[in-house]
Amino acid sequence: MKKMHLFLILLLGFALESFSQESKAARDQRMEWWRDAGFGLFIHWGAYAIPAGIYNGTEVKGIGEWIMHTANIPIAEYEAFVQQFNPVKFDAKKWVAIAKKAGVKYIVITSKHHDGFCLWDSQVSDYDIMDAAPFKRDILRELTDACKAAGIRICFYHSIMDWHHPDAESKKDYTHQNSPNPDWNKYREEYLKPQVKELMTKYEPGVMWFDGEWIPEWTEAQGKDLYNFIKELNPEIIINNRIGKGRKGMQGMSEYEDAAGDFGTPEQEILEGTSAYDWESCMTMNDTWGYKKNDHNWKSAKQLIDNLIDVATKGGNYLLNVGPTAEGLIPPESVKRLQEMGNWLKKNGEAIYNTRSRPNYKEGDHYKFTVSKDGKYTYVIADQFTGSTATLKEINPRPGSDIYMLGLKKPLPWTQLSNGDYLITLPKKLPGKYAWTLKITNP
């Protein structure tokens, strides 16, 4: 046993030395599709959708997918929810059609959350959708195939910690297992990594999105070892910074330069400004990630679109969550808001997709900017216009070029004022609602 532990220490030491040996050009090529995407759909789904926030007739505070911990549910009792998980109304093609109509470019679904229940047919566990639940269908396979047909990237969330596995019991009292001899190294090498390999080889995800790294058993060295393990399986994979210990709280950005992972993960918040480091803001539509039937605190479609604009103009991606029901349906409140976002993106998506930020990403309270990745165009996204004209300082149109409003074919008259500002005459009727985009040709 001591020899094995010494071997693991040496292996992790090698992982630290070999981590992140990648040129900037290679990294830019690998990250390009993700930077271009701008908008993704997060899906938190599992056995926690059965209680839906209610345990023994009492509403449980907090987010839905944490109910096992929050309500102190013993493993045997929680397994009863898994045995009831039979989402007969689940239709992967319908889910993906909703996502496609919303304008999202990638989907991140919980392959396994902290409760340990797996949504695919795992060969290293019976605690999965095929063996422990009555559904007997590989959810990840169906969703992967539907995404591929629709041109959407499939990506997986995966929890590092596991409240169900006896060897994964943490010093932090998350599991209530009281395992006699938990062996974290055994869990990591014989369960966590083999399951990650299954996901990588069977489904070929575009992103591996980890979580649960805050437990004391997990270290930065283990994170870098897992990062290298995954990159050996697929050098083109993208991995979030929660694979290691580098992220700084809910703000989600890495505290040190060589932290494991490829992008920061602000949770339920948006950065105050731009960042030189890739980042993605994950946020809910209401107050929970996993489905809670009594959570009706929905954000408006306008707020969600404002968030998307704010994130894009600051150079990040927006990962917006839905929590499907135990029957396998995306809540209608979520569908309605996604449809509104899709309608807005049909007209204005050019200002979100394939764009980059710039240092002066806004002007005043109502104008924000993105730039096409080839640098040819600046997009001015306005959530409000006052009057029949717009005056802007922070743009520089190519002389003689046309300025357009996305959604309209006719160019808008414009002129440069004596003080250097630019005056743009707006259309009498604005297309659509929520926010509008001016497309300006750069010099």
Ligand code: FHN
Second form
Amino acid sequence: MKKMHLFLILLLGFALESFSQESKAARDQRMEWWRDAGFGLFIHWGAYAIPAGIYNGTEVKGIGEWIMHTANIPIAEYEAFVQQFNPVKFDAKKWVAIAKKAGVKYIVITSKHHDGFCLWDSQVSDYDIMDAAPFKRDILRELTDACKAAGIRICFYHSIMDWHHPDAESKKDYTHQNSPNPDWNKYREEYLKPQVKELMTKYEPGVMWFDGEWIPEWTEAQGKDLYNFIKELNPEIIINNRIGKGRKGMQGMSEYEDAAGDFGTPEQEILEGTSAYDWESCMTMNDTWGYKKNDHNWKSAKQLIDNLIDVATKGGNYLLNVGPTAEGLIPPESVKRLQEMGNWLKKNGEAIYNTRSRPNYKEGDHYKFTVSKDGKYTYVIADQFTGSTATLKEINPRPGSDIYMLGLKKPLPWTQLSNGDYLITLPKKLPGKYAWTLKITNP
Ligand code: FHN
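The form predicted on its own done, now the form predicted together with the named molecule:
Then the entire complex follows, led off by the chain already shown.
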């Protein structure tokens, strides 16, 4: 036993050492596509869509994908939901077409959530879509192929916590398996890591999005070891900060400098301001990640677009969630909102994609800024104008350059006032709705 402990200590020591060797230039190159993307689609889908928030005829409070824990459903009973999971209306190409029209650049789908049920053909487990459910189609394969054909990056959410595997019992927080002597190291080395390797090698995701790291059995050292294990498989992979223990609760940013992971993960909230670190805010469209038939508390399209603008101008990515039904359909309320976001991005996407934030990211209550990553342009995104002109201090147009409103062809008249402010005459009819972008050529 001593030899095994010594080996694990040496292994983890190596992991800690190799973890922080990447140069800034190499990291910037690796992160570039993700920083350019700005907008991703989160998909929480699994057997929890079968009960859809109802258990034994009673509405179960809280987020839908937690129903097994919240309603304290025994594993055998929950497995019955898995045996009913047959999403015959699932069409990966249709999902990806919805995402493409919405202006989404990457998709993060739950490969395995906390319930342990796997949406891909795993050789490591029979608790997967091929062996435990009647559907017997590799969902991740179909979605990966559809994403690649559409030029959208496929990415995977993967839960470290597992309420089904007997050796993953978290004695302190989540007792589902009731296994007498759970062997966490065995779960980690012979199940978790082999499944992550399957996902990395079979589907080549752009991002691994870990979750469920808060259980006491998981440690930062194990997170660093897993980070290096994955980077060995693909040095270009991007991994969130929930692979380790650095996350500061729902605020999502890492509490210490060398925390494992490449970006912070604010959840259901947006940072107060800009950050020197990469970050992505994940949010639901209603109140649940996994589908609940009675959750109708939908955010408006305007709210979702305001969130996207707020996140982008603070330098983050927006990961917006949909929870498909047990039949395999994205709820129509979600589709409608995504279409509205896509219509807005068709006109204003230049201010979101391939841009970066700036220290003074806003002026007053209605003007927010991004900068093109080549530094040539400043984009002023306004959610409201007063009167027929816009007056700005925070811009510095190159003398003699044109100022445009995105979505319109003709340049707008502008002048510098004696107090140094800039006055821009707005078009009589604003293009589209919700918010508008002025494109300023920098000096
Ligand atoms: O417990 C999960 C929850 O089900 C959901 O997946 C969210 C999305 O980020 N993450 C955890 C809660 O923080």
